[in-house]
Structures are given as C-alpha cells and as structure tokens.
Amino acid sequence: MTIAKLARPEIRALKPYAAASQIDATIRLNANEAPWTSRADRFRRPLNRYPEIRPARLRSALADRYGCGEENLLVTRGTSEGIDLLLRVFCRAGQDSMLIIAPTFSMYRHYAAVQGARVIEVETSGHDDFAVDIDALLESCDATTRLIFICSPNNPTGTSMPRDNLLRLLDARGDRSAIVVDEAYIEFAGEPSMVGLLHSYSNLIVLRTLSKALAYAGARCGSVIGPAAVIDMLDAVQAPYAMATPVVECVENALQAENLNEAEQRVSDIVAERDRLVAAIDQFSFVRKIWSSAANFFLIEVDNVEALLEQCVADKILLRYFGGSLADCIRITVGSTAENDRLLQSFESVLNTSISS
C-alpha cells in the first residue's frame, strides 16, 4: 500500500486540466494566443505562445541532476510551491494534521494555515544543540497525521537530521504518514540526499531547490520527488502552465555542466568562508554560542540582541531576527568575503561601543 491513499478523496479522484494540444510545426489557433512576437522577445521559445503544459526537458534535466525517474519528479515555484501542493493533496482541512519540528521553515505552518490543517509541533531546544527526539516525535504522531516535513539541514538552526533517524522514522510511519524530507541546503551539508531510498520507501518525498547552491533565488525552480502516483496528484492540482518560459530558459541554462561545475566551486567556497567567518564571530566576548551549521547559514547567540541589530542596521547590513524560542538568536547568512568582512567590522563596532560604556 502507498502513501497515495492517503491523499484526499477529491483528489485521488481530480483529472488533470486539459490544455489545448500543443505540437511543433503547427498553425496554432487553439489556444487564443496572440499571433505576433513582441519587439521585446529574446527568447528562444516565443512568449506569444504559452509554455509547454509542464516543462518536459527541464523536467528531465533535474531528474538526472537528482538521480530520479522523469515521472518521480515535478517540477515547482520554488520549494514552496511544493509545500503548498502537498498540503492541498494530503490534509482535509479541519480533519488532518502536518507534523513539524520547532523552530524550523515558517513556511509549513503558514500553507497548512491556508489550508486549514491543524499542526503538530515537537519542540526542540538549543540547550541540546536542537537535537530531534525521534521518540517524543513519533509519540506526537496521531491518527490524522498524514505528513511530517523534515527539514535536513534545518532552517534556521543548521543542523541535520542523522540519516539514522530519518530511517527510523520512515521504517515506524510506514503507509500512515508521508515523511518530506526538505532538502534546500543539502549540497552544503557534504551529505548524500535521500532520494537515493525512493525505491525502498514508499513513504518518502524529498524537496530540492535551485535557490541555494545554483545561486538561482530569483528564478523560483523547486523540485518535488516522490512516488509516481503522488507525482501524479500533485500534477493535476498544479496550475496549467505553471513555469514560466524565461524561467525555464535560464534554467535549462544553469543546468549546463560548466554552470554545475562553477556552482559546485562556489558552494566549496562558501563552506570555507563559513568556517572562517564562524571562527571569527566566535572571538568577540559578547557571543555567547554559535552552533554547528551544515547550511549556508549559521545561528548565533548574543547578549545584547537589540545593540548588534541595530549597528548592522546602521551599517546596512542585513540579519535575520526570529524572536520567540530564539529570543536572543540572530541567523546569519555566508555573504562574500567582502561581505563578511564588513559584518566583522559591524561586530567590532559593537565590542568598542560595549567596552566604552
């Protein structure tokens, strides 16, 4: 049996639109689509037409990128499109549920609140470097528990999920839950990605992006990989047309192997300076810890919060402030080196200032 029973009825049941025929050397007058190109077109398809239904040679170029079958793979805006589709397929609002750790991707919450999912939250602590108590997790888990997003590394604390647990919960949930495993800063963290276990786990859907690694935010192409049948839901709930034609364009572009190759070097650079930069940080007395990341990100803890917001802001840099549970926490992403090094500046700025008073 498949997690695909447990998707709504409406849905199992849903087909997908059916858009007018496209095919190549064609008059089309099918689609009412505007028979001139634009002055401004530079494409290589026309934008008088609509874009392929669903981008079939992007489709097929990320199904090699991830090592997965075409009909495995759908292709997104963005990873969060994928977290809205599987929310919308998965969870009847007011009957079903989505189970998370905390603190982790806003994003869970707000798509099962668009949807009317109740959420399950199991908390963990810094205290104990935010490890997941798989038991505590598993215990949460009720019968109207029909997914778990595991995000791996996770955002916003860095840390990864032992592969270990990740079995562990798979092999406990089995045909009752689906276990989404969100990989965007994978390629960070020098692990091997779970959608090598597609074909063991039936249960198993993983999220990939090209926002992070391929330095690709701006164009939104997320990746949902799963059993061929989810696959198949989640197709017919997307919208028609869904990716853009210059998104797809300069995807196919980034996908090339020098641009794979470059982008592969960059992320060993990023690493590097994340290390270089956690060392750094970690000298000035007023930080009081940093945290292991396997992202790049990384999340600190300060003694005065609002005094080193505050001189970033006064000197135009940007951190990331969640409050809450992580009250006294700042996350801060790897810039450039010149980047960085301003951001060191801003620290220091911060010392003197505490020093002085």
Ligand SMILES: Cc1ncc(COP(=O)(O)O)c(C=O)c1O
Given for the second form:
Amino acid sequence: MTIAKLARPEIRALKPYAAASQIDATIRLNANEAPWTSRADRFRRPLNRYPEIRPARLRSALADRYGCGEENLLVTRGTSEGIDLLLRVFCRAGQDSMLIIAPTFSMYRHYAAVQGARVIEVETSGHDDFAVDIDALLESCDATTRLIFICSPNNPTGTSMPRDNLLRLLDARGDRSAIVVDEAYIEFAGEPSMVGLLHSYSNLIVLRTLSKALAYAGARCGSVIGPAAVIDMLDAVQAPYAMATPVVECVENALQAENLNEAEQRVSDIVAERDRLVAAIDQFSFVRKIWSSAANFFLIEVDNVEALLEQCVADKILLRYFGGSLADCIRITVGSTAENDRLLQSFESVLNTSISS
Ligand SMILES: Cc1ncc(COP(=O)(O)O)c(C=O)c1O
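Following the display of the form predicted alone, present the structure of the form predicted in complex with the named molecule.
Let's see the whole complex now, leading with the same chain.
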C-alpha cells in the first residue's frame, strides 16, 4: 500500500514536462537560448543556458547529507515550495483536508488556503507546554485528511514532538494520511532526523531546509524527502528549471565538508547563546514564562507585551509577535552575541519604564 494513491487523480495522471534535451558537447539550437554569454556571467554553467531541469549533482549531495536515496528527494525553492507542492498534489480543492497543530508555522495554512484545502486544527496550550494529545489528534482526522503536518521542533513554540508520538501517528494513520514532519530546525535539537525511518514507514514525508542551520536562507533551497512515487508526483508539478544556476552552484559549494563543519560549530554556538539568553531573560521580573526550546529561537510570555515591543522597536530590534492564543508572547530568534547583548540592554531599559509597574 502506498500514500501515492491519496494524490489528486489528475496529478496521478500528470506527465512531467518534456524539456528540451541538454547534452554536453552539442550545438544547442533546441531551447531558444542566447548563443552568447554576458561579461557579468561568472558561473561554471553559463547563464545563457537554462539550468538542468532538475539539479542532479545537488540532489545527490543533499541525499548524501540527509541519508536517503536520490529517488527519495526533491530539491525545492526552500521548504516553502515543498509545502505548496504537497498541498497541490494531495488535496482536492473544496474536498480534502490537512491537519495542523496550533500554534504552528503559518505557511501550512497559507498554502492550504491557496489550494482550497480544508484545515483541521488541533489546539495546544502554553499551560501544558504545547504538548500534543495524540488521541485527540487522531480523533480529529476524518476520511478526507490527506496530510498531517508536524513541525518538530515547532515554530513558534520551540517544542519537539516526542518520537514515540510520531511513531504512533505514523502507525495509526497508515496509508490514510501522509505524515509530513517539518524538520526545519532539527539541527539545533540534537535529535535524530526521521529520515532514517523512511524505509519503515511508507506514509512518512520529511522536510529539510538550508535556511536555518546552514545559514543559506537567501539561497532558497529545501528538500522534500519521501517515497519515490510521491517524489515523482511532486516533481511533475514543480516548475521546470526551478533551481536557478547561481543557486545550484552556491549550494553545491555550501555542502562542501569544510562549510558543513563550520555550520556544525555555529549550531553549537547558537545553542550556547540560546541558553545564555534564556538564563539572562529569565531574571527579568516582567518575564512570566520562557518555554524550553529545541530550536534557534524561543518563546516568552511577559507582563506588558506592547511596552516591550515598543522599546525594542525604539532600539531598532525586531522581535516576532503573533497575537491570538499567543497574545502575551514574543518569539525571539537567537542572534550573534553582540545582537543578543543589545537585546538584553533593551530588556534593562524597559525595567525603568511602565512595564515593570
Ligand atoms: C517550520 C518551518 N518550516 C519551513 C520554513 C521555511 O523555510 P524555507 O526557508 O526553507 O522556505 C520555516 C521558515 O521560517 C519554518 O519555520
């Protein structure tokens, strides 16, 4: 059994776009490209040529990094594109649903709205440290629930879903839903990725990104990792030549061993900074709660959220406020040591204003 059968019928029938062939050492008069190269073009593969329809070397390097087969990975323009593709492949507008845990990353809901998919939301609460009741989650699913998005560590709460819960979910839903585990922040968590379980669970899809731990948000490069039959359908929907030549070349460089080693060191530095910042912020009387985080950010609850945000804006520091069920909360991304010190100074400043009174 496979979750590929859950995909929209028209997508299952879709043939990939037939691009003009690209063969080295040939005269290419088949793609309406320019025959000359701009003086400003400094790339290994000249920009007058279309990029590869799918970047084979990059795909192989990413598959190596994540520990999966090349046939199990699609390179995407950030994880965001992966989320969009999954919704478009699996959810029929006005009929199918995806399930998310709230609060979570807002892009799932955004792309569900674009596709016209119904959203089933399972609420969690800061009082229980955003723990997910798996029984309640399973009860909330219905016959139309094609996708279940689990963000772990979760943005914006920083909480990880325990592996046992993920396994229960994978077992319980079987081939009735694809379980999409968004591991955008996994490197900061020091936990093993779910990718290793791909061969044991045919309903598992994992999302990875270079935007966080690798410091390549500007390059826009993510991966969807899952059963080959699902990857083939996502591939058929993704735009041809999706990954631009400059991106492919810069990400191939980023995946060289010395860069990966540097990123690993930087991740440890960020985790140490996170712990320092949390300990320092915890000392302020107006901070009511700090949730433990496995990511490069953390969520805090304060007495007078407006005053704190105003002070930070005055000090030219941007923090993230969500409102709704997180009305008194702010998400803080861990910056450099100097940036974090500036933030602590802003916290000091608010002690002298109305917030502490
Ligand atoms: C949980 C989560 N998933 C995915 C993304 C998007 O990442 P990308 O830059 O790869 O599109 C983000 C970005 O903040 C995120 O928080």
